[in-house]
Every structure is written in structure tokens, then in C-alpha cells.
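Only one chain is included here, represented as C-alpha cells and corresponding to the form predicted alone.
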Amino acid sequence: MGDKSVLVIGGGGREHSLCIELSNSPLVAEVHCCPGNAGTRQIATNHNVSVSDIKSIVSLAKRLDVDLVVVGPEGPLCQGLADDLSKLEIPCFGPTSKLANLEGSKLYAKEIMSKVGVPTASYHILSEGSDIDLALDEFSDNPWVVKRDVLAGGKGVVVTSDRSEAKDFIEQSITSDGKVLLEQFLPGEEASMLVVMDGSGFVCLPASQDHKRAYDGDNGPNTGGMGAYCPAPVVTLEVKDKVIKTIIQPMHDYLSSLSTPYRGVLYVGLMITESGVPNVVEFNVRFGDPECQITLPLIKSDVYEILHSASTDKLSSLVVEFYAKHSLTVVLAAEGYPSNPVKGRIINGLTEEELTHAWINHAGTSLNDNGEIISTGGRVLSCSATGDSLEEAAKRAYQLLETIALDGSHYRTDIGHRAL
């Protein structure tokens, strides 16, 4: 057993899953999180600290001595954690608040693609006194797509063929934000693709797909993601080596080269066009929640070592193996998910039980007084699984799923569906 201490910042299914990694790690002994949930309090030490409570997290960091503290949720990133925690010189995996305005800032992310020559689509910026109806002309031959310039908490995007829909949110968030992108439409398939990074190099997790649409068949609201697959067969090999060579690749040289460089992953958001030209359509700075649920359990390599790798300007001193596995992880959302989700209900059916292949990540779970685990959030938990095939990790998840009852909830059946 190592004698190695990790904080997990956040409190979803994301961090869930990185406590369950960090925790099979042989070099580490302890895992903490913060608030984290009543799935990571099974295999960690859950501390009652908000994520956007910088100071504490700080405090906590260096009371705990830790190792190395490893963020989940963009906030704190952007309100400057890693920056705090680096002048106590404790390792952090994610980027520095300026970095992480490639996720913060729509604007920045562009301006930086620009700078280095990334593809990704043509784009205004509107505010007070901008001719909108002429910048709607212009990109009017697809739906249009309007971007916030601030963090949005995945509600910042409107995608629309409906012209005074896209007008006004265009008025409305300059109105709210003091300007607005207005972007082109690309057309394509998306897919994601997870780079963990450093001064030193980079190492490419396998691609993933998302549904975003609540319901089967791609329909419904926009939700922070029903379900997740990897590896995505729309990126295949000539796709990622595009990806590597027209991206990443020209990301991480200006990314590295600056004093400080990038530290953590870069979620990077593609959309493939029919012909197999990767654009970006977003960056994260974070780990994709469901994205990180099916990517990490395909990581051969330690997971502790990646991360604190990272965190130290050393990743590229490690070889880097995964598993050749599919894996599928569905969400189970509580009632009224995602407009205005109903909390508080008691969820049967969990078990600790190790299943073979096959798991339980909570995201929006609490004990209530009598012990019992209660949904809090709108993502409430979902299932995963691998196998040697997508079928079959589709298989193992599904039945998983159908053990836990839930009043009221409702998941997609059909996730995968685009592979399968």
C-alpha cells in the first residue's frame, strides 16, 4: 500500500469516478473529497467544503497534507485554485485561472485558436450597437448558433433556426454579459476527446460520444448529458491522427511554452465533418462528466501517476497503456430533469456489492437522517459498464440499471445507438 494523500474537488459523478480510480491506485492511501457524495463517501473521506469556497479548499489542501488535489468543476479553476495551491506548492491537476479562461471565455478560446491555427468556425462578436440582422444574414444558411461569453453552467449555447429565438438571446446577453459570439453552424458528428497535458507532452484518452438530448432518438431539451460511449468509432484512426496534428498538437506547443504552462486535461469538443475534418466546437478545462466516467476505466496505466505526472511537468517521462474495452455508462435523472428536477426521494435498490464489470457512479446522491441514500440533484447516478464490445458493455449497464428504482425518474434506452 503507498503512503500517497489526493483531494478531489467537486461533488458529481465525475468526481465519483476519479475517487474510484485515484482510490485503486497501489501508491495511494488516502482519498479525500470535497463535498463530494454518498457514493464517494463509500471509498473516500467527504469534507463538507462548497467548491466555491476557495479559501477553504486552500486550508483544507494544506491541513490534510496532501499530495496532490485534483479539480473536477471549472468554478474553481477559473477563480483561480491552481494558482492559490501552486504558491503553497502543492501539485495541482488543472490550469491556472488565465488557462482556464479557454473554457471561461468563448472569446479567449477563439482568440487563442486563431493565434496557433486551430480549425474551428468563423465567428462574430456582437454588443451594443453591432448590426445583428446583418451578422444573421450572413451565417443564415444553417441554423444559427449563439455563444455566451461567460461561464453558463452549460446553458450559455443556443443553437437555432428560428431567427427571432437567435435575436433574442443575442440582445439579452449583451444586455447581461456586454457582448456575444455568434458563430457558424458546422455540420457534422461530434465527438470528444480528453487530453491529459503538461509542460511536457500530452497523452490522448480514447474518444468519446455523448447524448446531450433527454430523451430517445436525440429529442427533448439539452441536458448536461443522459449517457456517454468510448472509444467513438466516428474518430477513428485517421481521424485522431488529424486531431493530434491540426489540434493538439499546435494547442500544447503554445500552451507549453508559456511561463506557466497548462497543467491538467483539455476536454476538447470536435465536430467531424461527412469528409473526416476534425473542427473544435468547445475547450474544457475539466474532466467531461459523463465523458470521464467510461474514459478513466479504460486507463491501464495508474491513474495517481498520470495525474500527479501532470500536475508536476513530468507526463512525459510516462508510458501511458489503456485497455482495448468498450465501455457505456447511462444516467438515471431524477423526475423533471432538466428543467426543474424533483429531489429529496429515496433511491432502492443501491448496493456496495462489487459487480463485475459493471458500477454504480453517484453524481446527485445524499444520506437523509435515517442513513438512507436520497437524490439531491437532476443527474442522480449513473451505470456503467465495459466489455469486449459496445453491445456488451450496453448489456451490463442496462441490467444494472433496472436493479435501482427510482420514483419517477426516467434514462434513455438507446444510448450508443450511433454505434450500435
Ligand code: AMP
The other form holds:
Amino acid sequence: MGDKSVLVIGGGGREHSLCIELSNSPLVAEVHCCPGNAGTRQIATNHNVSVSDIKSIVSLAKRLDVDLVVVGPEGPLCQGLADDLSKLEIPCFGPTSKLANLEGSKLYAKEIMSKVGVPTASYHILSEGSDIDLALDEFSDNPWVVKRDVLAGGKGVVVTSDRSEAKDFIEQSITSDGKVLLEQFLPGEEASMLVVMDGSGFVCLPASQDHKRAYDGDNGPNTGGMGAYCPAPVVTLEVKDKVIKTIIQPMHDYLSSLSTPYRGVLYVGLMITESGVPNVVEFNVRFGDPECQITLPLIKSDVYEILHSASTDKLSSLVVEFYAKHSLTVVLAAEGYPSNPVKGRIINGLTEEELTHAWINHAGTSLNDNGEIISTGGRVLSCSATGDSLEEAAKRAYQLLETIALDGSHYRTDIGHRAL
Ligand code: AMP
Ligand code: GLY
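Since the structure above is the form predicted alone, I would like to see how the form predicted in complex with this ligand looks, so please show that one next.
Then the entire complex follows, led off by the chain already shown.
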């Protein structure tokens, strides 16, 4: 067994997945997680520290004398966690607050894309006194895409064919944030590419596809993600080459040239046109959730080594290998999710038994006073699996899901439908 210790920040399915991979690394002796969940508790030491309490996280990292901090969510990065850890020379997987703006500010992301020539939708910035109707007229051939310029926890974007809905959202956003983006609608199919990068190089992980709508057939309200699979066939080798050439390489050229380069994972949200041309829809400065849960298990190389190298500008010295397998995860959501999730219900049927090729990623779970696992969030857990084909992975994930009982819960039955 190795002697490294790692602190993972966050308490969702993504962080459980990071804890699983890190605790499986022969280099790692200890995994800590704050605040964690009932799943991370089985393989890591949970610490009752909130992800927004940067000061306490830094003290914890110092006290535990960890070799690496891996940041799950964007919030602490935007608040400057990586900046504070770097002052103490503690390696941090996740960018500085300035670069976290690639997710925190849609306008900053647009400015960088325009500076380095990355393909993305054209846009207007609207503020007090702007002619909103004129701008709406310009993009009236397609649905309108309105984006707030703040971190809005997945509620910052409205895509609508209803002009008055678009106009209302523009006006409300100007009132609350001072400005808003109105963006050209991009038709096509979405995919996510997670790119681990540092000052020395980058590694593209296999592309995946999330399912953001709550119900089957991509209906219902937007969610954090109801399931995902990997690799996504829409990203053919040809498309991947274009993504690297037109998006990743120019972004990396810029991000690695800065005095403090980007260190972490850049989540590139893509819209791929029918003719295979990729455009950037969004950047996130973290692993996607649930994309993380099905991407990390396809990495054959040591995950600790990859994350630590990317935190210390040594990525280019690694050769990262992947399994030629498929993976899929299905999220079990609480009754009422996404608008008003019911929490505090007991989850039955969670097996401790080791299953071949299928496992549970805990998300909104914790233990009650009787030691029973209860739901504490909207996305409660997800069932994940790998297989030699996507069909096989889907079958295994759904079989596992059917053994779990949570009153009122719901899940999508069509994860992977675009590829299956
Ligand atoms: P974002 O938070 O920027 O990822 O936007 C949320 C969702 O809105 C995306 O996953 C897309 O489904 C959709 N979206 C965002 N921008 C566009 C666009 N320019 N054209 C079409 N759909 C978009
Ligand atoms: N699953 C989408 C996200 O993590 O932003």
C-alpha cells in the first residue's frame, strides 16, 4: 500500500466516484472527504465541513497534511480555494478563482473563446437601456437562448420559443445581475468532453453524454443530470480530432501560458452539428456530475497519479491508458425532484455485496441515528455499470437499480437511448 493521503471536497455522486477511484489506487493510504455522504463514509473519512467554508477546508488540509486536495464542485474554486491552498504549497486539483470564471461567468468564458478563436454561439450582452426587442428579432429564427452571467446552480439558462418568456427572463436577469447574455441557438447533439490539463499538457477523457431533462424522451424540467453514458458515439474519431484542433489545443495554449496555468479538469460542453462540427456550449471547471461517475472507471491508469500530476504541472510525463469498455449510470431521484425534493426517507435494498461490473454511487445520502441510510438530496444515488457493450452496461445498471427501494423516487428508463 502507498503512503499518499488525499482530501476530496464535496458530498455528491461525483465525489463518491472520486473517493472510489482514489481509494483503489495502490499509491493512496488515506482518503478524506468533506462533507461526504453515506457512500464515501464506507471508503474514506468524512469530515463535517461545508464546501463553502474555505477557511476550514484549508485548515483541515493543513492539519491532515494531505498530498493532494481534489475539488469536486465549482463553488469553492470560484471562492478561491485553489489560490489559498497554493499559498501553503498544497497541491490542488482545480483552477484558481480567476480561471474558475470560465464557469462562474458566461461572459468571461465568451471573451476567452473569442480571444483564442474557439467556435461558440454569437451573442449580445444586454443591460439597462438595451433594445431587447431588436436583439430578440435578430435571433428570432430559432428558440431564444438566455444566459445569466452568474453561478446559478443549473438555473441560469433559459432556452425557449416563447418570446415573452425570453423577454421576462432577460428583464429579471438585468434587474438582479445588471446584465445578461442573449445567445444564438445552436442546433445539434450535445456531448461532454472532460479534459484534464495543467501547464505541461492535457489528456482528453472519453466523451460522454448526460441526460438533463427529468423524464423519459428528454421531457420535463431541467435537472443536474439524470444519467449518463460513455463513450458517446456522436464524438467519432473525426469529431474528436476537430474538438482537439479547434477547441482544446487553443484553450490549452492560452491556459498554459498564464503565470498560474489551469490545473484541473476542464469540462467542455459541446454542441455537434449534423455535419460533425463542434461548438462550445459551456465550460465547467470541474468534473460533471454524473459524467464523472462513468468516465473515471474507464481510466486504466492510476487516477491518483493523474490528478496529482495535473496539480503539479507534470501531466505531460504520463501516458494515460483507457479500457475499451462502455459505462452507464442511472440517477435515482427523490420524489418531487427537481422542484421540491422530499428528503429524509429510508433507502432499502442497498447491497453491501460486491457486484461484478455494477456499483452504487451515493449522492444525497446520509445515516440516521439508527444507522439506516436515508435520502438527503434531490439526486439520491445512481447505479453505474460497465460492460463490453453499452447494452450490457445499461442492463447491469438497471438490474442494480431495480433492487433499491425509496418511496416516491423516480428515474429515467431511457438512459443511453441516443446510442442504443
Ligand atoms: P449551459 O448552462 O450553458 O450548459 O446551458 C444549459 C443547456 O442549455 C445546455 O446543456 C443546452 O442544452 C442548452 N443550450 C445552451 N446554450 C445553447 C445554445 N447556444 N444553443 C442551443 N442550446 C443551448
Ligand atoms: N451534468 C452536468 C454538469 O455537471 O454540469
